[in-house]
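The form predicted alone is given below as one chain in C-alpha cells.
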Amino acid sequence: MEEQAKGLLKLINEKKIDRNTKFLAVASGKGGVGKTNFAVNFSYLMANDFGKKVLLIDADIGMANVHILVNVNTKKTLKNILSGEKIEDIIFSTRGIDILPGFSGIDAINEVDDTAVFRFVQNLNDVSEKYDYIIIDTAAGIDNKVISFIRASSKTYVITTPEPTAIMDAYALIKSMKKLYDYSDFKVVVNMVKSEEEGLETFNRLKSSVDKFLGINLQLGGVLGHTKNIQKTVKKKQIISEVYPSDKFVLQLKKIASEELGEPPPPVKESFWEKVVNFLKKE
C-alpha cells in the first residue's frame, strides 16, 4: 500500500500543472515573516484601491488564519472543498475581497492527501474566469501541497526578513522549486526592515546566491518597513491598509501592487482617525 502511495505521488509530481496568469502565490521559507499579513493587505489594496476582482485563498493547511485577520467566523473551509463540496458554496466576501478560508489543527495536514490538493488546484481554473486575480497564501516551508499551488501560479511572491535564518529558508524554497520543476518566477519582498538600505542589502545577499548557484535573475518585489500599526491592527483583527491607509507600510505595499498591475498608484487616502490626528497637529 505504501509503495502504491509513493507511485501515485510520483505521478502527481511529474504531471504537468498549467500555470494560470491570474494566480499569484505568496510563500515563505519559514513562519513568522509576515506572509499572511502581506497576502491579506495585498488583496485588500488590489480590490479596493485598484478596483480588481480578487479571490484570496488561505491554502496554509494546518495553520490557516486569514479569517482571523479579517475577523470573520466561518463554518465551512477549504477542507469541505477537498472533500467534494463546491467552491462557490465556501467563499465569503468581506471588505471588497472574496475569501476561501483555510482550516487549522494539529492533524489537519495529515488529514488532506496530496492528490486531493492536486485535484483542487486543477479545478481552480473553473472559477478563475470570475476574477482578475487569485492570490494564494501558501503554508510556510515547502511540501507537496505548497508545491502544487506554486506550480499553478504565474508568479510567486517570496516573503522574507533580514534575519539570516529567514534568508536561508527563502533560498531553500527557491532552490527546491528550481531544481524540481524549473520554476523561477519569483519576486522577493523583504519585510520588517528598519530601513530601505537594510531591505536592499538583504535582497542583494539573497540575489547573489540565487544568481550564482541557481542561475536565476531574482527580482525585487519591494521592501516593507516595520510599523507598530501592524501589531495594533492584528490584535484588533483589523486590516492596516483599511485603518491606516497612509502608513508607510501601506504606501510601500501599494507600490508593489501598482507594479504588479502596471497601473499608477491611486491618491493616498486618510482614515477618519488619521484626519482627526492630522487636524489636531495643525492646531
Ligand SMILES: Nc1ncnc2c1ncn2[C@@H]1O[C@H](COP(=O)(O)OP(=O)(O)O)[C@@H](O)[C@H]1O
Second form
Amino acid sequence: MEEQAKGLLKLINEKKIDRNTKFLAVASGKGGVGKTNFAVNFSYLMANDFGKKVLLIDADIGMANVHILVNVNTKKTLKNILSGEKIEDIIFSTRGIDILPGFSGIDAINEVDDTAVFRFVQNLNDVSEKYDYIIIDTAAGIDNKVISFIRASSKTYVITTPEPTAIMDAYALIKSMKKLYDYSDFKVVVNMVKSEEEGLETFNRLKSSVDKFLGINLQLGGVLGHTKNIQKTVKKKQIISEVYPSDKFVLQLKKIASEELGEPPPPVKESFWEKVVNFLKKE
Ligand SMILES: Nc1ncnc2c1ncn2[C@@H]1O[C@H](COP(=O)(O)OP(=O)(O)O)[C@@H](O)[C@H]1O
Ligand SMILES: [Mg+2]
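Show the form predicted in complex with this ligand, please, the one above being the form predicted alone.
Then the entire complex follows, led off by the chain already shown.
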C-alpha cells in the first residue's frame, strides 16, 4: 500500500489534478431513509437547474439501485472498473447527469478489497477534472468501504427520517467517523417529514447529542417532506424532479442544492487525493 500511495502522490504532482471538483457523499446509519432518491434528485437538480457537471457514483456495493431509479439497463458497472476496465467505458449519461452504476449480489461486498478501491480511485482521478461535483451514493451503515468513500469526500450529507431508530443510527455513523478519523464535515437532511417542525425537531434532537457528546457543531442541510409523488415516480422509474418539478420535496431539495452552491469551498485541509493517500498509508 505504501508504494501505491507514493505512486498516487507522484501522479497528483505530475498531473496537477484539479482540486476544485467537490466530492459529496450521501450516507445514513439506517437503510431505506431515502439516500438514493436524494442522491439522484440532487444530482438531477445540480445538473439541470444549476448547470453543473455532475458524476453520480453508485457506491452502494451490494444493493446498487441508482440505475433502476433512472431506468437504464447497464451491463457494465463499478465491478468492471474494480477488475481493471476504464471508467469512461462504464459511465453512462441520462437527463444531463453522468452515472457510474453500481453492482449487487450476495458476495458483492466480499469481492471488493482495498487494492480494488485504490484502482478505482486512480481511474476516478482521470475523469474528476471534467466534473464540478462527484456525488457518491453509499450503502447504509458504517462498513469499511463506506468509511473510505466518506473520508474521501469534503462533505457528507447524512440522511435520516424522524424515526428514533434512524436518528440513533445517524448518531452512530457520525460518532464513528469522528472518533476513528476525526471527520466531522456533515450536513443532516431529515427526509419524509410530515411538517417542517417535525424536521427541525428531529434535527435538533440529533444536534444536541452530537454537539454535546462529540463536540461537533452539527449543520442542517434541510428538511424534505413525505410525498406520494416519490413512490409514484419510483414505481414508474421516473425522477420526481423531472416529472413534478413543483412538488414541495423538489422545491425543498432545490434549496439544499442552492445552499450547497452558495457555500464557499471548504478550507483546503487535505485534498481528496491526499485523504486517499493518507488512508492507504494507514492500511
Ligand atoms: N420524501 C419521501 N417521501 C415519500 N417516500 C420516500 C421519500 N424519500 C424516499 N421515499 C421512499 O423510501 C424508500 C427508500 O428510498 P431510497 O432512496 O431507496 O432509500 P435508501 O437509498 O436510503 O435505501 C423508497 O421506496 C422511496 O420511494
Ligand atoms: Mg439506496
